[in-house]
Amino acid sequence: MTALLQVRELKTIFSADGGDVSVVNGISFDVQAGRTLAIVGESGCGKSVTSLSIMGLLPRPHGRIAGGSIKFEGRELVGSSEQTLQDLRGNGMAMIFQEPMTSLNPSFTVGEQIMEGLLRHKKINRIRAREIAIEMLRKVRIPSPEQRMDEYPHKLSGGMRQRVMIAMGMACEPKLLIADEPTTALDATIQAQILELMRTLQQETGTAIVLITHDLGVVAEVADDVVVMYAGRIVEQGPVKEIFSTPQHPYTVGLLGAIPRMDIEKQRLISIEGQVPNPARPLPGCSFAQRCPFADQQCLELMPALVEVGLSHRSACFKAPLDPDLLPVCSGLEVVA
């Protein structure tokens, strides 16, 4: 079955003073119909430029997909016109940004800029695409709808303004919804309840998630797959069971350390000793070499291809399949006596 978003080999890049800066390196992945992929990772390893690249919304003239494919539903976005893409986003595919006031325009109301996209899109008049919105609020379970339709985004809270958000982004019953951290700026409870609303309109739609967050314990809730990326380079992916249970790559190994855990009393959590390489400066070899621990003479000069290592689990490392026994070296998971 054909998939319903194929990225194959993209690479995006960014002008700067020093010349041009690749931010994200080739990297493949495919988005099934109705399901999720959460794409994990540190802070500057790539995963909301991949998103933008996908979107078409990279700021210009800084930032460019320098090589690879976006296929949406089997058609070609690199390369596509502005007008080609604008007709395709919010509709066929539509996104939520991480932080809900900066995304939302202070000077429309919420029910304006919900309607601004069905208006677009859809063959309605105004009357009809309020009728929508309203019930869009409902759907994501804002109280007094109507009400809400026309008050301006600061007189809302922070979970209310990322379920605005999503109302949006699902207003026009997109195929593919890429969520951009939608969770990080809420307390658990919020949390827990934007995490069910996404999954309910999932079932209901059929939508496509690709999910983008550094939170494992969101990803084990609700993800079907996994890509795990760093330094702009898929490290490991695979199904979100597998890369739980069996972590094949010390980098999602180290993620996964810093979990606490409720099986064991006391643990010791430690972070994954240094720094993402900064992209103006990239060093040969393995990207993670130097914050690896099990990283030898051939780890710092070559650089380890993306191979199978399980049904549909792929790590891009040479010491894999790593031997058990020395995942909780890597990982942190210490109990302390």
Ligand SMILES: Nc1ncnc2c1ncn2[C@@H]1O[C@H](COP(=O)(O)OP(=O)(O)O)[C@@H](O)[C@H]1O
Second form
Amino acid sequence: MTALLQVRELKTIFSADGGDVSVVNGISFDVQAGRTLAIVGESGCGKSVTSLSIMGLLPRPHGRIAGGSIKFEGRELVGSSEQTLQDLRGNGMAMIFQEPMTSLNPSFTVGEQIMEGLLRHKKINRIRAREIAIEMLRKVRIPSPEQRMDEYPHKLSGGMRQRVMIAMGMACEPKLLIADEPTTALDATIQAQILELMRTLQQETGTAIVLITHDLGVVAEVADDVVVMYAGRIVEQGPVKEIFSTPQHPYTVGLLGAIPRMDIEKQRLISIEGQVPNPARPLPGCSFAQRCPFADQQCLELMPALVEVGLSHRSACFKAPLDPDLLPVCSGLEVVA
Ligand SMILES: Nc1ncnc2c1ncn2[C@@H]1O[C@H](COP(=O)(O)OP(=O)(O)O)[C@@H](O)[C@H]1O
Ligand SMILES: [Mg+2]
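Structure of the form predicted in complex with this ligand, given the form predicted on its own:
Expanding to the full complex; the earlier chain stays at the top.
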């Protein structure tokens, strides 16, 4: 089966005064129709730049795709016209951003903003667009949707604005929804409600979701497949159950170790020391080597390739397969997917 989205060897760079900086360094992954792929990694790893690259929304002129391919329904997006990308956005694929106030226009009502996409992409009149917009607000469980339609975004709470963003994103029933940290700014209860909502809408419409998050608890709950990014590269990828039960990259082990668990009284949290390297000053070797407790000379000198370590499971680590004794903290984590 051909994947809905195929990303191959994607390279994205930003030009700065000092020259070009590679922030996404040749990543490849597939998103199957109707499935959920989670992209995880610490801040600065290139998750948002990856999604902006797919959507054709890199900040111009300094951000650009320098290589690779992005195919949506078999159609190449890299190098395609702005018109083609505009037609696809909202209709074929939509994106929900972390901070809704940056993408909701403060000078238009909630209703006008949801209707705008519908009127642009569907052959319907304003009356029908309004009906659909109200229906979407109802679906995302906004109380009194008829009244809310005519309110401005600043009147809504953070949770309500995020729901409006989801309603906007899903109104045209896109085949792919990219949600970039959609719940990070919200408290845990609202977060759970929003994720549940996305899941329900996915079941109704068959939308594929790319969920970007640094919250592995969320990943365990909703993802089918996982991509772990570090310093602009994929260091591990595979089905969610494999990633949680037998992670094969020390960075993933570190991320999993950082999830608090309820079932262990005195938990031993592994925290990852140090910081994500600066993409403007790339070092030779594995980009995680400086922080990795298992790194040796080879890791500091050579870049490990992403290789098969299990069924559809890849890791970019010379030490894979990892010693199972390394994995005490994450081995019991429950995967609901
Ligand atoms: N508009 C921009 N101009 C220059 N560099 C950027 C820009 N946006 C992101 N970057 C750089 O790209 C890298 C990846 O950023 P980003 O994709 O936002 O990380 P993440 O979403 O994983 O936290 C970072 O080093 C960041 O500083
Ligand atoms: Mg980001």
